[in-house]
Structure formats: C-alpha cells, structure tokens
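Listed next as structure tokens is one chain, alone, in the form predicted alone.
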Amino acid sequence: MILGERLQSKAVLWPFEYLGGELIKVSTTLSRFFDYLSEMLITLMTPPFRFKEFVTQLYLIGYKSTPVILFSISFAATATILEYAFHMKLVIQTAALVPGFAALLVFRELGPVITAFLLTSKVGAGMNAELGTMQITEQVDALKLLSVDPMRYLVVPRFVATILSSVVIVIFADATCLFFEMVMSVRHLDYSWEGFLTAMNQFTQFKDFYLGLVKAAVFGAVIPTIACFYGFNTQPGAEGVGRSTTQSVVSNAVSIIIMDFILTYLFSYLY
C-alpha cells in the first residue's frame, strides 16, 4: 500500500520535476548567452581589431560561399516565377502582374532569407564545429595562456566578416534572381526585356532593396553569434561536437525566421 502511494506520488510529480529541470537548463543557457553577447559587443567596440583574421574570414565566408548560394538561389527564382505565373493565370486569367510581384518577393524575402539559411548551413555549422573542436581539445585555453583573447581573435572577426559578406552576397543574389526571373518571363510569359523591367519598376521601390539589405545585415549578425556561442559551450567528445552543431543550426534557423517576422512587421510601417 505504501509502495503504491509512493509510486503514485512520483507519477504525479514527474512532469513538474521534468519541466522544472528544463526551465533551469533554459534559464542557465540564456544567462550564459547574454554574458557572452555582452562580452562580444564590448570587445567589438574596443581596440585592437584583428584585421588579418577579418580578411581571412571574409575570404572563407564571403568568397567561398557565393558560388553555391547564387547557384541555389537561381533555381528558387525560377520556381518562384513559374508558381506566380501558374496561380495568377488560374485566378485572374493573366500573368501581367508576375514580374512586379516576383521582384518584390526577391527584394523583401527571397534574397535575404534564403541567403541566410544557406549561410547557416555552410558557414554557421562550420564555425560551430571549428570552435567546438578547439574548445574540447583545449586550444581555446591555450590561447588564453598565450594572452590572446579568444573573443577578439575568434569571434569578432567572424562576426564582422559574416555581416559584410551577407550584405554583399544578398546584392549579388538579388541580381541573380532578377536575371533568371527575367529569362523565364521572356521565355515562358512572352515578356520582352524592357517589359519586364517596366513592370518591375511599377511595383518596386529603392527602399524595398535597402530594407532587404538591413535584413541581410541582421541575419549576418545572428549566424556567427549563435554558432560561436554553441561552439564555446561544446561538451567533450565527438558526440558533443555533433550535438552542439545541430543545436547551432536549429537555433539559427529558428532565430532567422523569428527575426524575419519582426523585421517584416516593423518595415510594414515604412511601406
């Protein structure tokens, strides 16, 4: 009888114990993250700046990532124009509005968001795995013993390089998307090159372009911040590196979606 009561009480308390443990984990992680974020921002605003490491990361993040991003986003652009054409012909019996809406989508969403997701997969995961491996092999501690600030040497150059790379890549991504959308419009929608540009100009404004670049800069700041945080908090072993990389990619993806909603909502007051 007593054993049954104990089992019953444990069964009742178990969900609360589990939730309490998860809340403690989340609060601890958030506390570490905000401490890490404040340290990173202070380091960013104080000299010296590691320019050589910044140039290296700019090459690895920007130059090395551009081909795969432009290749991938070109297919997204063609799929977008075909979907727009199909549904507009189905609903309003004309494809006259396709170029304008497609260009608007490129500037506001397609360019910055898809670029951010691809950078998360290629750059964010790589940053996390690299810093995580350095953490568990005590290379980060070795830097501290050599009086080298890991935040200034490892994080800040990646942070600045990713922001700049993201903005530049989005400019090229927008141009690539518009080019392929123009080709599809000319080939399948019987538009001329001049007709596409005229229709695009009627729907888009310069602020659509630069607000997309603002999104790109914000996403470019989010990716290395989260990736490096999880890298510094990697648990020992190959399993720890794999787990932290997964957590980094998932957290970045969710953060990009949330930030995209927040920025789109704020920008709606400027349109």
Contents of the next structure:
Amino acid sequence: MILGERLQSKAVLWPFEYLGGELIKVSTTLSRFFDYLSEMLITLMTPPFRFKEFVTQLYLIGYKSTPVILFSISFAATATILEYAFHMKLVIQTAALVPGFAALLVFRELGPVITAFLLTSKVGAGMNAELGTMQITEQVDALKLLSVDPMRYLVVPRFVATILSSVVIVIFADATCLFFEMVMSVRHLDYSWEGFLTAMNQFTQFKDFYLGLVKAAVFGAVIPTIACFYGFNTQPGAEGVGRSTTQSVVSNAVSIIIMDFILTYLFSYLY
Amino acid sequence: MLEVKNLTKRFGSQEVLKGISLAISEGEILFVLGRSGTGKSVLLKNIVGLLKPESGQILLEGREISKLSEEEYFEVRKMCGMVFQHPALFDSLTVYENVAFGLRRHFPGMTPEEVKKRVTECLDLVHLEGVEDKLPPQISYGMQKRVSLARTIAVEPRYLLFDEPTTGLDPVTTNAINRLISELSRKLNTTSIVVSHDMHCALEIADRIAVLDQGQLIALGTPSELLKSQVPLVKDFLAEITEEDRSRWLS
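What would you give as the form predicted in complex with its partner chain, now that the form predicted alone is on the page?
Up next: the whole complex, starting with the chain shown before.
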C-alpha cells in the first residue's frame, strides 16, 4: 500500500521534476553561453590579433569549402528554376516572371541560407570535433599552461575567418546559381541570355544582393560561435565528442533558421 | 616554496578536496598517491589555476595566487610547468614545433637559432632523437609523453607538476619516465609534484609522499616514515613492496 502510494506520488511528480530539471539545464547552458560570448567579443576587440592563425583558418574554411558549396548549390539553383517554371506555367500560364523571382530567391534566401547550412555541416562540425578533442585530451589546458589564451588563439581567428569566408563564398554562390539558372532558362524555357538578364533586372535591386551578404555575415558569425562553444564543453570519450558535434550542428541549423526569419523580417522595412 | 592551505574544491554537491594543507620546499620531489577519484589531479589543476578552489589559499613563493584572474595567472604559469595525464601535444604541429611553441610565447626575443638549440637540448634530455619532423600521431605513446615532458621543461619552469605521467605506459617506458623525472628535477633543481598510483616509484625517487583519500590528506612523510605507517590505505599501497625492498629503503 505504502509502495503503491509512493509510486502514485512519483508518477504525479515526475513531469514536474523532469520539466524542472530540463529548465535548470537549459538556463545553465544559456548562462555559460552568454559568459563565453561576452568573453569572445571582448577578446575580439582587444589586441593582439593572431594573424597567422586567421590566415590558416581562412584557407581551411574559405578555400577548402568553396568547391563543394558551389557544386551543391548549382543543383539547388537548377531545381529551383525548374520548380518555378512548372508552377508559374500552371498557375499564370507564363514563364515570363521566372528569371526575376529566381534571382530574387537566390540573392535573398538560397545563396546565404544554403551556404550557411553547408558551412555548418562542413566547417562547423569540423571545428566542433577539433576543439572537442583538444578539450578532452587536455590540449586546451596545455595551451593555458603555455600562457596562450584559447579564446584568442582558437576561437577569434575561426570567428573572423568564417565571417569573411561566408560573405565571399555567398558572392560566388550567387554568381554560380545565376549562371546555372541562366543555362536552364536558355535550354528549357526558351529564353535568350540577354532576355534572362533583362527579365532579372526588372525585378531585382542591388540591395537584394547586399542584404543577402549581410545575412551571410551574420550566419558566418553564428556558425563558429556555436561550434566552438559546444567544442569547449565536450565531455570525455568518443560518445562525448559525438554528442557535442550533434548538438553543435542542430543548434547551428536551428539558429540559422531563426536568424533568417529575424533578418528577413527586419529587411522587409527597407523595401 | 609552494604552500596549499585548507584547500576546498566542490563540483556541484560533491566535495572533491576537503581542506587540504601541504607545503613543498624548493627542490623537493613530492609524490601524491591515492585511489582514482580522490582529488589528486584536481589538486594539481587548482595549483596552476585551471580550476578555482571554493576556499583556502595557494601561496607560490609567498604570493596568494588562487584568486588571480586568467591573465594574471599567465605570469604564474611561466614558473609552473605541468605534464598532463594525456600527452596533450598539438596534433597539427610537428614534435619540433610542439617543443618550440611555449618557448616562442615565453621568450619572444629568442632568435630561431636559439630556439632550435633549446629544442634540441630538451629532446636530448628526454632521450629523443630524429623525431623532430614527425607529427605526434606518427610516434609511440611513450615518445609522445616524453615530447610532452620536453615541451614543459623547455620554458625552464621552477615548479614541475606531473599528472600520472606513466599511466598507460609499459613497465620499461614507465621506469624510463620515472628516472627522467628524478634526473630532471635534480639537474634543473626544480620543485616537483608527481601525482601517481605507483608506490614503488614513489619510494624510489620521492623526498616526501602524501596520500589522499576521499579528498583528505591521510598521510604525509618521507619514504621511510611511510613504510612504518599504520594507516590502512597506506598499508594497502605498501602491500606490493617486497621485504627486501622495504629493508633496503629503511636502511
């Protein structure tokens, strides 16, 4: 009877205990994250800046990631223009608006967002696993013992290099997308090269392009910040590194989607 | 001189160090023994500022260092070198670059020739030759531990802290590393704290031995004093010591 009552009260309390526990976990993680973020921003704004590490990261993040991103995004661009053409022909019986809409989508969404997702999986996951392994094998402690600030040596160069790389890759990604959309339009929608560009110019403005670059810079800042945070908080063991990488990729993906919504909403006031 | 006074460290509700007090004189080799999870590594990490104690004091040459900021600690760490449980070598750097890494940070005025000379000296001290251009994963675990030791002594610290330096090594390499610790401490006249499970090695090279149990210091003394100890855990640790060795150390 007593056992039954205990089990009953446990069953009643369980959801509250669970929710309370989760709430404490989330608030602790957020508090740690904001401490880390403020430390990173202070370090970013104070000298010295580790230029050599920045150049290394620029090579690893920017140069090494560009081919795979451009390759992947070209398929996304061609799929988009085919979808647009199909639906516009179905609904308004013409493909005349396709280049304009497709270019708008490339500049404002497709270019920065797909690039950010690809950077998250290629660069963010790699950064997280690298820092996580350094953390659990005491390499981060060894850096501190050699009077090197891990924030300045590991995080800040990656942060600045990812922002710069993201912006440059998005410029190339936009150009690649437009090129493949143009090819698709000429081959399948009976457009001429000039006709595509003229139709595109009617709909797009220069600010569509640079607001896309602002998004690229913001996503470029989000990716290393989250990846390095989870890297520094990696628990020992292969499972710990795996869990940390998963958390980092998922948090980055969710943050990019939320930031995309916020920026799109803010930019809507500029039109 | 390094002094630890009433040091307490807690992780959540678990108290790992419960008021530890120790004093280590200049040039001394102190071994800290104890079962796993008794706070030995936590003690070392508190001394070098990788962890902050809840209460108590750490005095390095008379200066209280436990409340220093991370940047202020950088100065203290120039005096303290630590060899970690893992070799903790930077994977993307060669053996040479690993050893030179701290030198370039601590002595920015050193010329490349001086750095090279010092790196060669340190690798010689740990009996390593011809591995300068290799990456850490390309050499054995025992060699990585010795490179880690070379990197630590390269910056000429006055205090050397070893966190289980022989864990995961075969008996031959274990003996070699233990001999190295003794040789280096005597040659460089450094003050050393060695966290270990190896009572045999502690009796061989320590000036004094401290035994921790559940975050408390339960025994402290010279090897011959420890051999006469009646503390149950110390007796357990001494169980592996043969009578022959016991009488040799007592004499």
